[in-house]
Every structure is written in C-alpha cells, then in structure tokens.
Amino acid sequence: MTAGTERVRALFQDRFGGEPAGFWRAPGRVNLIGEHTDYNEGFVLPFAIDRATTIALSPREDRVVRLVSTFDDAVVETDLDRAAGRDFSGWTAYPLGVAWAFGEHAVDLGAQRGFDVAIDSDVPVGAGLSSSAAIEMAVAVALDDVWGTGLDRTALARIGQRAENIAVGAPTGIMDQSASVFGQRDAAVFLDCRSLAVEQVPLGFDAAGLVLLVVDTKVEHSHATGGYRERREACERGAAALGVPALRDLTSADLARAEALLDEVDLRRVRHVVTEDERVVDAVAALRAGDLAGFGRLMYASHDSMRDDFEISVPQLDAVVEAAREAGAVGARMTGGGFGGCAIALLPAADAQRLGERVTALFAERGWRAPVPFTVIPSEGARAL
C-alpha cells in the first residue's frame, strides 16, 4: 500500500468509517513540449508523472456527496442534484465539476447514487505540473468504475477537461487529462488535440543514463486568471485575422503572411503557437530516432519562445534554464502555463543534483524563495488500484 493510500484510507474511515469501496489513483504530469498549443488543436508531448492524486471512494444508496481531503480536512456535503446543477465552490469543483461532467456525456445523473470521497495528492499545486487534471481524472475513473458507464479513456479526458473549463472555470485545452489517463511507463503521451489521436513514444532516458530535474521554482500561478486567457484570445484573433480554423492549421510559410496581418503582440504569440507545433513533431522524431541530443536543442528552443514570443516566463524559470544550460544539460524548458511554476532540464543522472544544489544558491543569491528541484519518472496513467 502506497503512502497516498494509507493517508486516504485513514482520512476516510476517521470521517466517514468503515472501508471505502476501493481506491484509484491518477498522476500528474509535465509537458516535455508543445506548450499553448494543446487549445490552439494542435500537437503536445507530456508524459505522467510519478507523483499522483490517490483517492478513496465509496458508493451511497442515497443522493449525497461528501468530500474530504488532506489538503482541507472539513467534510464538505452536498448532492447529485445540486452538482447537475453545478453548485460549485472552492476545491470541491475539481471532483464535483466531474461528476457533473458525466452528465455532459449521456450519463443519465438523475440514476446515479451518491458516494463519499477522501483525496490526497502528492502533486505539488501551482506548479504547472496538473494537479487539477490529477484530481479530475482520479474521481473519473474511480466514478467511471462504481457507476458501471463504460466510457473509454478519450470520454474520460473530456470529462475532466469539462469540469475544469466549465465548473473551475479555466479555459485549458485536453493535453493535462488525456496525459494523466493515457500515460504509460517510459513513455511520452504525443496527442493530436484536434483528432484527440493518442501515441506512446518511447523516450529512452533511463537506457541513456539521463533523468528528468523538475524544479519548483515556488512562483505560483493559477489558469484561471488573466495572462493565460489573454494568451488565448490573441490566438483566436490571430486565427481569424489568418482565416483558418485554429492555429493548428498554420506552418512557418504562413508567418510573412501573419506579419501583415497582425499587429506586432498577436503575431509574437502566432508565431510561438506554428513554430511550436512544429517543434512537436520534430521531437517525435528526434525521440523514435535516438537523437536525443536534436531533442534537447528542440527544449531550449521552445523555452526561448515562451520567453520571447508569448512572454510567459518570468526570471526565476529563465534562470533554472541559463543554470541547465552553462552546466551542460541536454535541454531544459519552462513547462505548464507559464507565469511561474516548474522548469525542466533532462541531463545526466550524476548531474542531477549537482545542479539542483547551483539552482537552490543562485535563488538565494538573488533573494529568491527557495526553489524545489526532485527528478520524475515517466509512469502509468490513471487506473484502479
């Protein structure tokens, strides 16, 4: 029994008693590249991460929810009907804005029963590493499971992607879902967000002797405020002014087009989002290749963008990324929404501390607070425990 699930399980039997009916778990992830572009349906490569949401859930005859978790321990109640009605507040929308969910995919709510959750969850919060996508997808498959719907894993992601543009209110694409459910050990989840097309590309860092540093630069963010929502309104301009359907439609060529068009900010953030999903691609094809080298120049490639072109970084990941790169890093990047949270650098395994330690001092130094770094490991999607 893993640590999460002895936490939930001693949560849920001091609040509710008795033992739950069982326990899932789904993990977070970090987005190897392809950042903004998973709304603008275009291409990502995340993969699932060995840090996770582990939740103990239980059935009820009646109508009733209640919820409890390690991060705020007061039982919180409600019902079915109110959530159909998306009465949502607080952390509660993540679990509840799911079961809510299942209703926007032919679930008839109205014969489901209740049930009684404990969530604990070892993802660090705004991280950029999804700790909303982990909490969403665990409810959706333990829900998927007592409910007996039968929905495949594609569903399932669209379900969490719902509740959290509708019930959280963030207007975040499918990648972070789809990455928690189809994750799979020593792989990348590359997903085409427009034909929700799934591939396991086998990565090959542990054969290489190379490990993934995250660090938590401990500058938090939140989707559901204005720089990501800007970001996304300047694409949706920028696919009108273009007169394609979404960015995703666009190639480099269409760039001196775009310049015309665009005043000098929206056409920054288009040319991020087409430079981007090609830079996708090819890491796909670095990765099946075994160049992992061509890879890590496609990292610190897209970093320079979200720098420079969509202006979502903030000093504190530039400097994990200049630390990564004067130490001689394969690659390192920015991942998640940006605007804090974690930057990435995939790097030799004896080297992997060595840096968190230069990071940690040059935070210091700079009166920062004091960063995060831990390594992750490509691991299983969401499932039943």
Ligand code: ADP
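Quantities reported herein were computed from a predicted structural model and do not represent experimental measurements. Numbering follows the first chain given and starts at 1. The term rigid core refers to the most C-alpha atoms you can superpose between the two forms while keeping them within 1.5 Å. Compared with the form predicted together with the ligand:
Shown in the overlay between these two forms, fitted on the rigid core, is a CA shift at V281 smaller than 2 Å.
The Cα position of G238 differs by 2 Å or more between these two forms after fitting on the rigid core. Positional change of D192 between these two forms stays under 2 Å at the C-alpha, relative to the superposed core.
Starting from the form predicted alone shown above, please give the structure in the form predicted together with the ligand.
Left out here are the partners and the other molecules; the chain alone remains.
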C-alpha cells in the first residue's frame, strides 16, 4: 500500500468503521502545449502527473452518502436524492456533482445505492495542476465500478466536466479530466477538443534523461476572470469575422485574410490560437519522430506567442522561461490560463535542481514572492488499486 492509500484507509476506518470495498486513484495534470485552444475547439497535449487523489469507498445498502476528506475533517452526510436535485455545497460539490452527472449518462440515479467515501490528495490545490479533476475522476472511476455502469473513459471525463460546470459552477473545458483518465506512464494525452478523440503519445523523457520542472510562481491569477473573458470574446469575434464555427477551422494561411478583417489586437489573439493549434500538431509529430529538440523549440515558440500575441504572461512567468533558456533547457513555457500560475521547463534531470535554485534566487533579487519548483513525471491515469 502507498502512503496515500494507508491515509485514506485509516480515515475511512476511523469515520465509517470497517474495511472499504476498494481504493481508486486519479492524477492531476500539467499541459505541455496547447493553451487557450480548448474553447476554440482545437488541440491540447497534457499529461497525467505523479500526484493524485486517492479514495477509499464502499457502497451502502441505503441511499445515504457520507463523505470525508483529509482537507476538512468533518463528515458530510447527504443522500442521492439531494445529489439528484443538485443540492450541493462546498468541496462536496465535486464528488456529489460526479454522482449527479452519472444521471445524464443513461444511469438511473433513483436505482443506485449510496456510498461512504474517504478522500486524500497530494495534488496541490489551486496550483494549476487540477486537483479538481483528480477528485472528480477518482470518484468517477469508483462509482463506475461499484454501480457497474460500464461507461467508457470519454463518458467518465465528460461526467467530471459536467460536475465542474454545473455542480461547482466553473466554466472549464474537458482537458483536465481527459488527462486524468487517459494518462499513461511516460506518455502525453493528445486531445481534439472538438471530436474528443484521444491519442496517447509516447514522450520518451525518461529514456532521454529529461524531466519536467514545474515552477509555481505563486502569482495569483488576479486578472484571470476578466482577461479570460476578453480573450474568449476576441476569439469569438475572430471566428465570426472569418466565417468559421471556431478558430480551429483556420490555418496560418488564413491569417493574411484575417488581417484585412480584424483590428490589430484581435488579429494577434487569433494568430496565437491558430499558430498554437499548429504547434500542438507539430509537437505530436516531433514526439512521434523522437525529435525532443524540435518539441522543445515549439514550447519556446508557444511561450513567445502567449507573451506577445495573446498577452497572458506576467514578468515572473517570463523570467522562469528566460532562466530556463539561459540554462540550456530543451524547452520552456508558461502553462495554464495565464496571468500567473506555473511555468514548465523540459531539461536534463541533473540540471533541474539548479534551475529551481536559480529561479528562486532571481525572484528574491527582484523582490517577488518565493516560487515553488518541483518536478513531475508523466504517469498512469485514473484506476482501481
């Protein structure tokens, strides 16, 4: 048993008594490339990380649901009828929202049994690694097993997204959940956000002696909500002006035409999305060809595009990427929605600690909040243990 499994087992026994029927585990994720492409129906390339949510769960004979998390010691007691009526509050909206969302997938919630669940996670919350998708997908694979629903992984990802959109009220895409359920060791998840088609792409980081360093800049996403809305609106205007359903339907050959139809700012927003989609496709081809250097160049190009065209970077994110470039990293870029959060760098394992220290020193010199550097390993997706 892993430490996480021991912790949830102890919590389960302490609060509910007895052995749980089983353990399930689902990871967080990091996005390698493909930013602000999801809502434009384009491409993303995340991977599942080696930090995960572990749950212990037992079905009950009645319709009661009891939940407890190592985050918050109090047991929350409710039932499936309240979940079906979308009566949620606090963090339990994530697991109960998942139970509710099964009802949208030919699952008769009125006929299901309740459950006891204990939850533990080592995915840092709000660091851009999707602790939310990890909890959703751990509960989704567990309920799929104990309710015997037999849904496929795309349906489970969709259930997690619906829980987040409807129960929690966060207007997110399906990338995080897809990465969490489709992850594999040393592989990325290439997701087409229009068709939801998924392909696992071997990364070969391990064989090349490379690791992915994540640097959490600790910059809060203070402009994130307004900035995100403005970017989405610019993309919608761009697609409408060019007469396509989504920016996904354009290529860089269309940009000359876009120049005549859009103002200078919208043109740059559109150019980011169109070239970013192409970079994701090129990145997959580079990985398949074992061309990690080419892949790294696309990471740097993606960062430049987010900094200059999409304008969602901040000085701290740029500083991490510049330090990585100076350290000779294969590639680096900001990751996530922007205006703060994390940057990533792909580099030889032996150099990762030094880059972390360099960045920490640089932030101190500039009077910025101390960053948190750590490495992540592409790992297996959601599963029963």
